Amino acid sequence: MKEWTLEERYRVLQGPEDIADLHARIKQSEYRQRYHIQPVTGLSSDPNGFSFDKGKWQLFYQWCPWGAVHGLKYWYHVVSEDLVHWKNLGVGLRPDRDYDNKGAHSGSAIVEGDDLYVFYTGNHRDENWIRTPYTCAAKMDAAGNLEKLPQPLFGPREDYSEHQRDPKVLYHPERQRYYIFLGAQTMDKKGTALIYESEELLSGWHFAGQLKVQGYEDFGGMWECPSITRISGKDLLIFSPQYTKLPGRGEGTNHNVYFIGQMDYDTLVFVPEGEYHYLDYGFDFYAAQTAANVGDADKAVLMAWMGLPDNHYPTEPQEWEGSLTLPRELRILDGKLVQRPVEGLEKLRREERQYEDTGTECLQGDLPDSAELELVFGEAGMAGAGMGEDGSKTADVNLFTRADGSGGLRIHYDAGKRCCVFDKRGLELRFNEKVGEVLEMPLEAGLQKMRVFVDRSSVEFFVNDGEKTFSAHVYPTAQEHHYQIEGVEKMRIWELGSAVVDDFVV
């Protein structure tokens, strides 16, 4: 693995000649995603600016160009018309002035009128390398050039450590006032949020104070990528609290959950419905950030990085790493969210294969490096995959095996305990082995359904439909292009076309 000095990772890209052979050279790699936005080159992370504007999705995503490595961040901005396919526009921030020296990180978007407006965290160091973080803000030209203010918003508060980052802004109709929710942490190191407040969009900001989530005074060690969102009368709140374990998530130490209740704006208190929920129970999913500007009070759209801080993936050794998930769109439905793909998918489908009353069955076949499976489970096929230690039904899902049916991710269910279980020890290609290989997802009423989309270096399960949802990174190797498959009523698999253009554009 390269060892990278700071200088290396702290370059300033002077142009698209500074990148054109290395992106010459990731294209060729068997790993590049088709319908996953991914880095041009280098690394990508976090969803930025994530909005609908003029008839188009805006969306940036956090991008470090020289390498799989956390160092000068930079926005590169991507557009869409239908969430599906999306087309490389080039660099949006540059960090080009002092409050932004090292890096343009991540921040919202917010849409007043005909205008889009985004808010980000300009990191700055000094000589000592001493870090300042700014919350600095930026409004989009008609050419879809993003214009700097002069001067941030605001800086840091000193009675707050460094870490305050990730600007999530919103208005507030009812008492006519925009709030920036900004990640952080005490000085005793617990996780938090601060709330600032204006009556303008571009200046007034004040310190209104800090949230308190009710009952979660002491939870984690630093919030990342706060979001909050009202939908069908309630408030969903979403960040990744950092620097902690937590139940089921074997040894990560980052994380995405999510909180249904009330915001108060007056004593700046959420008050929770219940206990907090894992986003998504992945090995690989982290800073989900929510559309501004959906135009429906009902739902809200999501899309995440799909990566998490610290780890290590195999496509370092080509000089690139990361990708988004799929856009998500987002429920509360009978008081519980629902996060299911967004319309518009089933554009991509090829070839279609499809089986029926599998009965005792193992069904094993080749699997495209690129599909959709939709698996719908039921007693018969169930009780045909055998039955557990306790004398409940199981089902197997098996993907990226080789031809006899070994190896692979395995996902095991077990009816008794309501229970999948992800294991992707068998993958040829292993990585964060100390992280965890083996993560659970309870379900409420058990295996029902799956809608499983495969991409060359990644797949996503959403499960019956919408109730949980599963994504991580994989890598298979060529011999590893094959399912098994006990335990299903019904399985139909689709080849699925591309939607993302591996332009170059910088």
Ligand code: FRU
Given for the second form:
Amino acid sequence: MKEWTLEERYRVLQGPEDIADLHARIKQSEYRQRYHIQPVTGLSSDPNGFSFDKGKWQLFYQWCPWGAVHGLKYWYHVVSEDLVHWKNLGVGLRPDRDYDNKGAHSGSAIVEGDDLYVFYTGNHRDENWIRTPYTCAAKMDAAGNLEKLPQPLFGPREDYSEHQRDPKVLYHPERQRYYIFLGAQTMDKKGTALIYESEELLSGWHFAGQLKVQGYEDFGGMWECPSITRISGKDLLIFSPQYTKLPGRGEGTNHNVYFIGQMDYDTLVFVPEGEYHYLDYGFDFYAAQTAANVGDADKAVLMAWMGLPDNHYPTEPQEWEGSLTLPRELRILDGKLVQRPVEGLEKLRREERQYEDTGTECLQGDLPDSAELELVFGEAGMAGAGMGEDGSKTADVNLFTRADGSGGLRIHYDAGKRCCVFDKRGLELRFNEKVGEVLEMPLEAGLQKMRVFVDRSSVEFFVNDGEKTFSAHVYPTAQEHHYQIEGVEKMRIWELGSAVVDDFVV
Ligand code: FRU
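So that was the form predicted on its own. Now I'd like the form predicted together with beta-D-fructofuranose (FRU), please.
Next comes the full complex, and the chain you just saw is listed first.
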């Protein structure tokens, strides 16, 4: 694998000609996605500045142009009118100021009247590579370009470590104040978030204090990409804790969790209604962010990076890596978070194959390289399921198998344990083995339904109408385009059309 020098990773992009050949090369890749956002070249990671403004969904991603490597980060701009079809718009923010000389790092957006503003982290490093993170802002002009403010809004606090970044900006209508939640690390290396407050959006910011989440004073070493969203009268607090192992997550040390609760802006205490939850149970999910200005008090729209810091993917030799997840609609129903693929994805359905009342039959067939599967396992007790050793019902969903049903990503459901086990060891192209290739997804009321979205290098599962989700990269080889499914009552498969144009806009 290529060893990157610091100079290569932090090279400044002079113009499109620097990467035109690179784009022409990676466009040939069999793993380029058909309906997921992916890097125009190089690497994409966190979603940034996600917002709805004047009929359009604005979105950016963390982008390193040069290859499958984390280096100098830009914001790359994409836009959509329906959250399904996305268009490349080119560079959104470039690290071209002294205060962001080594990267325009993650951040969020806010819509104020007719104007859209983004808040981001200017990652400054001096000649000794000492980092100073600045909280910066930019305003979108009528042509859709971001105009940076001449100066950052504020710099880092001395009483926390250098890890202070990823501003999530919001307006609190009752308090008539703006807030920023900033991911941070205390001096003794504990993850947290810092809260800033202001009466004006672009000035007057002052430190209000450290976020306190009762019982979570020592939970990971850094909370990246915090996000707080009001849904149906409750606060949904999301963040990505690092440097810690969590139960059921294998050897992974990067996670994405959420709490439902109430945020008290007087005391800066977040009172959770219960334990933390995983936002997704998959192998590749991180840095999720909700969109600003969705305009519905009962829902949010969320996207995440389908990937993890420190992970490496099989497209690395092809000089690119990464993808965002599908956008998800979030609701809080009966006190629980429900995540569903956004409405409108149905528009991508092409040819349909349908299997009704399959009984105990084992279904085998070709899996198109972009497809949606709808699986119904039967209410109460899985009528069609097989029998496990202890007499409980089981089901198997094996995707990306070879023609004879062997290998692939194998999902085994055991009704006795109410748990799905996802095992990717059977894939021919294995990757990130040390982080873990087997993960479990417990289900409160057993397995009833799955909606599965397959693209050329990813798969996302929405289980039981949004109770749980599982997102992962997969890189099937030419012979791994089959499925073998057992224990379903009904199954439908659609081939899906394309929704992202893999064009070269820089
Ligand atoms: C999360 C993250 C952020 C940072 C950005 C840099 O993946 O590490 O904390 O702003 O990525 O690309």
